[in-house]
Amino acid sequence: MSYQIAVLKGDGIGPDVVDEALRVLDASGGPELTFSEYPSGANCFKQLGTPLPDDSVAACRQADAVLLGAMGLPDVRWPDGTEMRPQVDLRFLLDLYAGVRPIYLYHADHSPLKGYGVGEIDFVLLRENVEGLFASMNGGIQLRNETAVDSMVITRTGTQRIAKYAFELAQQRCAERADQSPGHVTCVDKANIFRSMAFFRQVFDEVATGYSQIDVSHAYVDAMAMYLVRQPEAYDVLVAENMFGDILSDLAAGLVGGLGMAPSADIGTDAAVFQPVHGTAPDIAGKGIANPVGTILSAAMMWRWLGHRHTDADALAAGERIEAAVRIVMAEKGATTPDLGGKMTTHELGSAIADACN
C-alpha cells in the first residue's frame, strides 16, 4: 500500500521538528509515503492574507493523513487580540473530535517526580476536540469593551462519540499489554458545579454500560490535577471536555519531560492530523535546539492510525519501530536536547532516532 501525506510545517520551530519527523518516517521501513507540503500558519497569513488557505484545507481532506507542525506567532493576531490558530480551525473544519494525547515516561531523569522508571507513567489523555468551551471560539460576545462571554457547549452525540472512543481505546490498550490487565477509563469533569458537566458525566455513564469489562471511575478536574502529580501510575485512559483536556495535557506532559516529549493526534471519522503538543517557540526557531521527539512520536501515531484504519500490518510495524527507536535513544543518559539537560541538536537527535529504526 501507499499513502498520501499532507504536510503543514507551520511557524517557529514547526519546520525544524517536522523535518526530523520526515527523516524518521523515511527510515521507519513502512509502506510508501508521498509527502506534499502546503502553506499554513501566521507567516502564511503575512504572505497570503489567511493562515489556512482553502487549497490547504482541501489537500488535508483528500490526504490519507496530515502531519502538522506548531502554528501561530505571538505578534500576529486577529483584530480582537486572539492569535492565529489554524490548527484549531482545522479540527472544526474536519470534525476531528478526538484529541489523543499519550503520556509515557521514556527516562526516569526526564520526570520531575521521583521514584518513577521507564514506562511506569503510561496513560492517554483523551480530549473532546470540537465542543466544550472551544465551541464558542469564533462566536464569543464582547459588549462595549466591558463584558466578554464564551459559552460551554456539551451535546449528547458529541459526548457519546468521545466516550465510546475512550472505551475502545482502553480495550485496545488492554489487548496490547503483556498481562492484558483490565482497561480503565476515568471521566474528568466538574459535575458537582456545572450543569453542562453533570450532563457530560451522565452521557459518559450511559456509554459505560456497554463496556462492562472496562473499569470506570470519575474525578473532578481540580482534584485530577493533584492526582496526576501524586499517582500518575494509577491511570490508563482519561476523557475530558475540550478546555479541561487542554489544560491537563500540558500538566501531564510535564510529568514525562515537558511539551517537547508529548505527541498528539486529532482524529475524526474521515480524517486525522498528527502534531506535537508544543507551541511555536519563536525564540529558539532555527537555532537547532528544539526537541523533535514529540513530533517524531506523532509520526509513529500516524503509522499506527493508518495501520488500524487500513488493516495494514506493515504500517503498524513501522509505528512500532519508531517507538522502539525512541526508547533505545532515550535510554542513553543525556541523549536529548537542551530542554532536558542534553547537548544534542534537533538534527542530531532526529538522526539518532532514524538510525535506531534500522
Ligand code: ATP
The other form holds:
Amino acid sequence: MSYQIAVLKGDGIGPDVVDEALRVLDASGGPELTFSEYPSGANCFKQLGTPLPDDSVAACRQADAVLLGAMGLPDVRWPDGTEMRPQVDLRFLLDLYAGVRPIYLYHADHSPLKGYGVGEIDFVLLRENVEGLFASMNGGIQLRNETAVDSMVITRTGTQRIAKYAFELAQQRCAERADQSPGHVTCVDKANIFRSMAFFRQVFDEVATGYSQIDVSHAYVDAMAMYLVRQPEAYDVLVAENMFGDILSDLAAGLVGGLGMAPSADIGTDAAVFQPVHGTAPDIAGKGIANPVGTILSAAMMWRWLGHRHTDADALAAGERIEAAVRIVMAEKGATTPDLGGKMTTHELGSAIADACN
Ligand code: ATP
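Other form of same protein, the form predicted in complex with the named molecule, not the form predicted alone:
Time for the whole complex; same chain goes first.
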C-alpha cells in the first residue's frame, strides 16, 4: 500500500512544524508516502493573487490525505477587514464536516491545573465544521455602516451526521480502552435560549436513540467552559456547533499545554485534512521555537485515518508508533519547547520524537 499526501505548509510557523511532522512520518516506518507540496496561505496571496489556488484545491481532492500547517497573516486581509482563512474555505470546498480535536494530557506539568490534583485528561472535542455560525462566513451582511449580521445555520442532515460521527467515535474509543468502560457523548449547545440550538439538541437526541450502549449528557456551552476547567477528566466525546467548538477547543488545548500540543483532523466523506489547532503564531514565526507536537500528532491521526479507511494495519501501527514516541519524549521533564517551559528548538523536539519512533 502507498499513499499520496498533499502538503500545504502555509504561513508563519506552518512550514517549521510541518517539516518536523514530515520527518517523523518518514521515521514512523509505515507504508510508503509520497509528499507533494502546493502553494497556499497569505504569502501565496501576495505572490499569486489568491490564498488558495484552484490547482492546490484539485490536488487536495485527488490526494489520499492532506497535511496542513497554518495559514493567514494579520497584515494580509480582504477589503472587508477579515483575515484570509483558506484552511476554513477548504473545509467547505471538501465538505470536511467533522472537526476532530483530541485533548490528551501527556505530562501533568504541562497543565495550568498542575497543583490542583489534575488527573488523566483524555477526551475528543468534535466540532461541526461547515454549518453553525461559520455557515455565513464571507456572506454576512453589514447595513448602512450601522448593523452587521451573521447567521447561525443548523440543518437536520448536518446535525445528524456530526452526531452520528460522535457516537461512532465514542464506540471506537470504548473498544480501544483497556478497561472497555462505556463511551460517553456530551452535546454542548445553548438549547435554553436559541431555537437553532434547541433543534441541534433535538436531532442529537434522535440520533442517540440508535446508540443505547453509549451514555449521553447535555451541557450549555457557557457552563461547559467552567466544567472543562473544573473537571476535564470527566469527559469522553463532546460535540458542538462550529463556533462553540472553535472556542472550546482553544480552552481545551490550554488544559493540556496550549495550542502547540493540540492536533486536529477535518474529516469528510471523501477527503481529510490533518493540521494542528493553532494558527500561524506570527509572534514566534522565524524563531525556530514553535512547538511541533500538535502537527506531529495530527500526522499520527492521518496514519490512523488512512489505516481505518483502507483497512491497513501497517498504517494504524505507524500512527501508534508516533503517539508512543510522543509519550516517551514528553515523559521527560523539560523535554519541550519554550511554550511549555523547556529550551528545545522546533527541530530538536521533532528530532527527539523521530528518534523515539525507532
Ligand atoms: P488562529 O485564529 O489562526 O487560530 P490565533 O490568532 O488564535 O490563530 P495562534 O497563531 O494560534 O493564534 O497563536 C496564539 C498564541 O499561541 C500565540 O501567542 C502563539 O505564539 C501561541 N502558539 C500557537 N501555536 C504555537 C506553537 N506551535 N508553539 C508555541 N506557541 C504557539
